[in-house]
Amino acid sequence: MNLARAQQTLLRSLYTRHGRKKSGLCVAEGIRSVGELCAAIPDAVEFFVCLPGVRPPVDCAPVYEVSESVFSSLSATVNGQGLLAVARIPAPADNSIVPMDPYLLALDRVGDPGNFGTICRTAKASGLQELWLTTGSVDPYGDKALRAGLGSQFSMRIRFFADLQSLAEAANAFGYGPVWLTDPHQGENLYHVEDLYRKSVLVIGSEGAGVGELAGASRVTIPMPGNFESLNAAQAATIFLFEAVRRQFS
């Protein structure tokens, strides 16, 4: 099948905000973003372009072969594996569902896509099936964000909210609290908070600005010997997400 000029404007647009507003459509690129795609919800699956020899994983949609030259100009990276796929972007989650993960874990305005997709994947490894969000985060299903959680944003829950504050409500109204709000210079050891990851949130902030302000919730650091700055901000969730494994599995 040939892949019709308006098709590869329309691809090209995905790797902007308002082409993916306007469409409602995202792009993944490469095996496994477009692996953990097609196991999550192939039916989102609108189109997949690949270079000769490079077969999707599932059989959802209408493919694309196109030659190493057309291939290049609609991808957006320099190794792109040959495979790609548009996707609908699915719909915000439906915040009246009730959570079943032990704790939550939510981002705020961490807008860096590398940080964020790759905390989201640290996330979907540690167990959790929910991610929260405030207003001010990276989109997550820019491209950036995608290649980074090699499309795991995919099988999350992802549900969105204006601030912390109403962020923190929607949790106590399904039983979860305190919200801990991670610090890289003060607050509780994380290793000494026994009911750190008991039906609590847990508040990752931006590299910069750190997390924001939220009266009534507690501070909880991880220790640095070395008296360094800061983490980067997927390390730091890294380090609390596994923290959780280990208790669970100790």
Second form
Protein chains: 2
Amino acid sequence: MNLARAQQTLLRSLYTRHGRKKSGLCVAEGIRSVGELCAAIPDAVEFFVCLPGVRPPVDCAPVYEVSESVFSSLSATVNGQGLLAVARIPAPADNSIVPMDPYLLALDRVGDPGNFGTICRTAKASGLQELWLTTGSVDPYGDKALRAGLGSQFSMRIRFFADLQSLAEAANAFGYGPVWLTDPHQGENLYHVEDLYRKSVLVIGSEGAGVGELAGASRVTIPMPGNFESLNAAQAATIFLFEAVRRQFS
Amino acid sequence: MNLARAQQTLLRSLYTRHGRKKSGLCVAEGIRSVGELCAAIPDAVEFFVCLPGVRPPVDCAPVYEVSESVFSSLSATVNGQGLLAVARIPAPADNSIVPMDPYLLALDRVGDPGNFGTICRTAKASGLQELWLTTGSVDPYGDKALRAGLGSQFSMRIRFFADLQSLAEAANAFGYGPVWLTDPHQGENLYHVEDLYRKSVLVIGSEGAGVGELAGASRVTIPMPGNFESLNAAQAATIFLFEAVRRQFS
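Next, give the form predicted in complex with a further copy of the same chain, keeping in mind that what was shown is the form predicted on its own.
Complete assembly follows, chain above in first position.
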């Protein structure tokens, strides 16, 4: 089948937040991300675009084979794997569903798509099923966030809240608390807080401004023996997420 | 002072491995990286380039103030901080110096500059002072590696070895061993190996090929409850490095 010009224009528009908002669609790129998409929500796929010799993992939507020059005009990566999928953006999670995770990971205005994607896939790898976000966080379904997240977004339950206050209230209503704000400079030593992951809310802050203020919340920090403050949001989140794994499995 | 055309051409050449090799120089960009450079090896700085209003942190070399258009023609980043430094590349570490680290972190052909830089600064943050590399690893002083590493390279002792075998032999000669190969798929559970950091050698493998084979070495892995294999070399290294911090401080 031929990929119509209108579809090509549509696809290119999905690399902007405006284009995604207007159409309600997003674009997943690469074998891993498209694979996650097809495994998690195959019905959401509208169509695939691929190079000759490349096939989508599931036959759940029309497949358009295009030439290298057309493909590279549609792709955001330089050395892509020759596979793209256009899919409907998942509706925001129903905030009345009872969360099942042992603790909640919240991102407060994490704006870098690479950090967001890395945190999302690391959270999934660690066994979490949800991610709670405040307004001002990056679009989880932007192309960069999906690439960095390897499409893990499609199988995580992502909830949205106006701010940290309303996020904490919603968590409390489900019996989650206290709220721990992760802080690069001050707070209790992560390794000394015994109940850090016991039905708590762990908040990772934005790269620039750090985590916001929240009355009644405590701060927790990663000890840094080398005296070189250098962990970005994704590195810090990885340490917090796998300390939870350690406590669970050792 | 005016930045001569020859110096501009030289500076631009430093964004290629060939240019760095030919001149023995490298370029550090941004306030943090340049700050680390000036703190660690001020004598290595040849000159600074900055936008009006920006100053280097130390007066250790000539400063050239240039216009925005000249600066952006010399910079590899789009929204830079208006500060560059050209410096002599540190000579390879003297491999006869006795290492002082409690365990050794080795990178086996880690080729991605972003991963390398992140691992370098996280290693420094965790308190290590050395990084051991095999041939095939990325140039530690390339501009991308320096940006990702925030210039931590300038204060770490970086040793080079032809391959994993000769690296292990050198480590053994200093009394370090056994060698643990970190593996995404198999091996002992990181959280169950009691003497993982006791005068051992911990090897992080390349992104594509993984860690090489080495007779007599054991494998260690990160448990992944979410069944989503998604940790890149930098995330995995972060988990290993901060598990060492945890054992030291709790």
